[in-house]
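Below sits a lone chain in structure tokens, taken as the form predicted alone.
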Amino acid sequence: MTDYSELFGRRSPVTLPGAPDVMTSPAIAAVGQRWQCQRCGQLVAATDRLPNGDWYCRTCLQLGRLTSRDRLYTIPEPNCFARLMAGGLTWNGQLSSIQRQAARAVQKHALAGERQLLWAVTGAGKTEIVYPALAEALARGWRVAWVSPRVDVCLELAPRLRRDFAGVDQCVLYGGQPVPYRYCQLTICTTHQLLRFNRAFDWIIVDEVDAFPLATSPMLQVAIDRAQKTQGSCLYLTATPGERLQREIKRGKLAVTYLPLRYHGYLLPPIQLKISWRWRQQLQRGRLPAGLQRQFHLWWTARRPFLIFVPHVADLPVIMTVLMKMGLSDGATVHAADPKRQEKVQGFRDGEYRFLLTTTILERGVTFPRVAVAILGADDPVFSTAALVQIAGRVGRLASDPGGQVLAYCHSNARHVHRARAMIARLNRQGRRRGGRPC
């Protein structure tokens, strides 16, 4: 028997003979004097034409080439899932009282079909707070997508959901994935992968909604809306919502649940500002400021793993050379285009590396035990206020080690650095009123 499930709620350029209820549309359609891609919604540039005269979409080319000769096929989502006891939840952990309050609010808004935001500090346990609502959604036969703009977030989340919802059929989608797509009740994917879906999901959980590229991409915002069923809803997760979401809260268009305290009850580690004059000039001479060298050696001798964030990919090999001269071995550099990115991050988590020298790709969505953080050039514009707060949130995430240092090395007193420090101080004041303990 032919399996038509690949087309359930999907927009695919591949048709299946004899598929029932199949809907079809041109992949590239004429709109006035222009051509528009029906997968990503972007207008085709006047130069994007093949030698045979066909138009093609360059914007979503990484998902497979679409031309004006192609068509897209879809079958309306039928929700062909067996009903699960307890929603397939196999997690045996316990939520704290403050987490339970947030979890009940999230579940209430989800079952009411409301768009909502869970605004919780880094390390608050957002994933586990969503579990009761997710279990109820799956028990009701909903199809659910848990998405993020960052592939690192998806890759860290997928094994957790596989462990904690062992009774649920799941798939993971991202660029270059080794396992082909299959129809599942729970899909973990990057936001770009949602371009392939059409009215498929009853509930979409958008993790790290303020992260690049989602925060600045109207195309990806449309992808979320189109992948969601007409009667479906969204849950946004973040510690640092942007101005757009905050405006929607004020206008009553978005329900919100606040959680100003980490799951273990300790406050956020503050960002310690360190003025380091002319550090780039010293770097050109093959050395780092003496205070920075001392700090790295302290972490090294204490066997505390640490992350060093730098503004640009070009800084990575230069700084790594200096660190090697200092005798700091067993480290690695990692950035977005690194082909061994996933292996290096896992190697650091497993203790294979003593430190990682990284760009902002590790600013959010990853947890490392006992880690300390240094941000070199924190006054560079590439580090936004939200990015600095997220980077600081890598520290002290475990109850067994709720403290740790976050050091920001700057040429000068940059405004966005002070805003990040002020945001953490404000969150800690709110957390202290809820009984938070200093780390």
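Numbering follows the first chain given and starts at 1. Just so it is clear, the structure is predicted and the values come from calculations on it, not from any experiment. The term rigid core refers to the most C-alpha atoms you can superpose between the two forms while keeping them within 1.5 Å. First, how it differs from the form predicted together with its partner chain.
Relative to the superposed core, Phe355 undergoes a C-alpha shift of no less than 2 Å between the two forms. Comparing the forms between the two forms, the C-alpha position of Val144 differs by less than 2 angstroms, with the core used for superposition. Superposition of the core reveals a Cα shift of less than 2 Å for Asp202 between the two forms.
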Given for the second form:
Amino acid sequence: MTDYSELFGRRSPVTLPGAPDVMTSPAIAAVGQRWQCQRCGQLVAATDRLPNGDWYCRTCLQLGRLTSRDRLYTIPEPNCFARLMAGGLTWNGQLSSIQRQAARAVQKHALAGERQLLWAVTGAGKTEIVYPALAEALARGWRVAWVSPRVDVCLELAPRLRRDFAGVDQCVLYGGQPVPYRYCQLTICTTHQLLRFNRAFDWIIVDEVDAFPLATSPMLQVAIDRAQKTQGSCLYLTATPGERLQREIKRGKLAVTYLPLRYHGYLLPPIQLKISWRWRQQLQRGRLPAGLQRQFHLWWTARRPFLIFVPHVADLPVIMTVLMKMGLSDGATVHAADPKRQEKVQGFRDGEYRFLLTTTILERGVTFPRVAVAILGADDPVFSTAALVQIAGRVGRLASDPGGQVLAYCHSNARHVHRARAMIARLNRQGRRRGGRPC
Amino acid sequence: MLTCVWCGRSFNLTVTVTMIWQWRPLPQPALCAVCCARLTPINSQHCPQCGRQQASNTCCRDCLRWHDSLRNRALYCYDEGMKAYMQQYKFQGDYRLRLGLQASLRTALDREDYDILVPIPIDAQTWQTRGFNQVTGWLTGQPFQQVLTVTATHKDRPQSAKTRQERLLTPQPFELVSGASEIVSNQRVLLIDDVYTTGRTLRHAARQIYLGGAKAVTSLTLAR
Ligand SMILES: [Zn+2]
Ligand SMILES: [Zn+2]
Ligand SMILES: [Zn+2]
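Since we've got the form predicted alone here, give me the form predicted together with its partner chain too.
The next block holds the full complex; its first chain is the one shown before.
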């Protein structure tokens, strides 16, 4: 018998000959006077017509071009999965009592098919908190996707899920993935890849829901809705919900589970504000403010690994030169488009580098033990409130070392820095009420 | 505010004194400065035959091996940036990207001396799937004559999938359309193509045009 599972719950421009129950529709459909892509839902610009008369969609071009000549094919999701023992869960770690409470709430909302948010501070162990609900969902034969707008979050998550849910068939999808698509009960992918699915998932877990580009892309939000079954639901995970989600919470449209404490029970390290007058002008003269120099020296000689965040990629080489002149060797610079990015981050984790000088890319989902953080130019608009809270969240992730410094160096009095400090203070107030210990 | 066709970002046009002085409508660049910088224009230091960028103005080694007198000029080096452009334009089929290089090609064509412009054709299969000829996409109203066509029996893998040796051995893929001789006879023809890689394709095309009675055949490519 031929295997047609490739089309289950997909939205594919190629069909399999002889496949039963295939539903098909044109890839670019007329909507009034205009044309709309049926994969990404965006309207085709009036100018995007090919000389052979076809229309094509530029918005989802990266997934392979669709023209008005193409059709999309799908077979309604049949949930053809083998029965699993314990939902495939092979993790035998323990949740703390606070985590267990949150895990029960998440599971209850999931089984009730409710849209929900898990608002957990950085370092709360939110991935593990989802495990009991995920195991239950998989045991019931649900098809599940764990997605994130950021490919690095997917890449860090995939090996963990492979290890902790060893009994479940899984596949990982992102632009340029090395292995082809395969029908699996658990899919880990970027939110972009959801455009290729049609009513496939009973449950979608959206990790780092407030991260770029999902937060600003209506197209990707629609992708999540359409990849869900009509009876399906989703769970958003974040430490820093944006305004849209906060509004939905207020209106009661979203079930919320709230976890203001880290897994080790310590509070979040506060952001210390340091005024660093005219640091850019000093930098032009090849210097850093004395206070900064002292601080970096202190960390460096104490062999405490540290991250220095700077606003722009162009700042990296300039500041690196100054640091080298100060005698701070064994550091590296990393930015989003750095081809050696993965190696450098791993090198820092392994202790090969004593510090990393970086732009905002390392703010999420990346854990380094014992790390300290300095944010140079924290008042620059590239650092949003959410980004600053996330950056601060890199510190004190280990139970053996829950403290650690987060220093924000500003030239001016910045609204974002104050908001971030206020958000952390609010979370810590909540945490203290639940017995959190200051670090 | 303009929008870059390649990266999609908005950018501002920097107006220079010369632009105002020229008293012409302001140009509407399709690429932002960052995307422009991804492409490397070929300067006056190039091979007199194939037009490749090099340190001297003497004939390059590839051209010496051809023992002929083809004359090609190219606008850009075929480097990482140009490969990325071609990947999106030609292979992903993003037709709108044609706007990115139209202005450069217009300037280059204005400098060339020719009677008839002949674009290298694509085969019927490619026309069906890609939906456009990548070469004519760069033209902005310059008259051209499609006197060449890809032979119907010419079944071939794409040039880009072949090694240099295989490319050089490619048999003649073109023939003249009926009535082509009346058009090219005794004329100076300029062939136009996307990339000069080995020069095999352009030489095949030039040979057919000469057979049609052309007086001279030269060529222009976007990249070398
Ligand atoms: Zn589309
Ligand atoms: Zn651009
Ligand atoms: Zn040459």
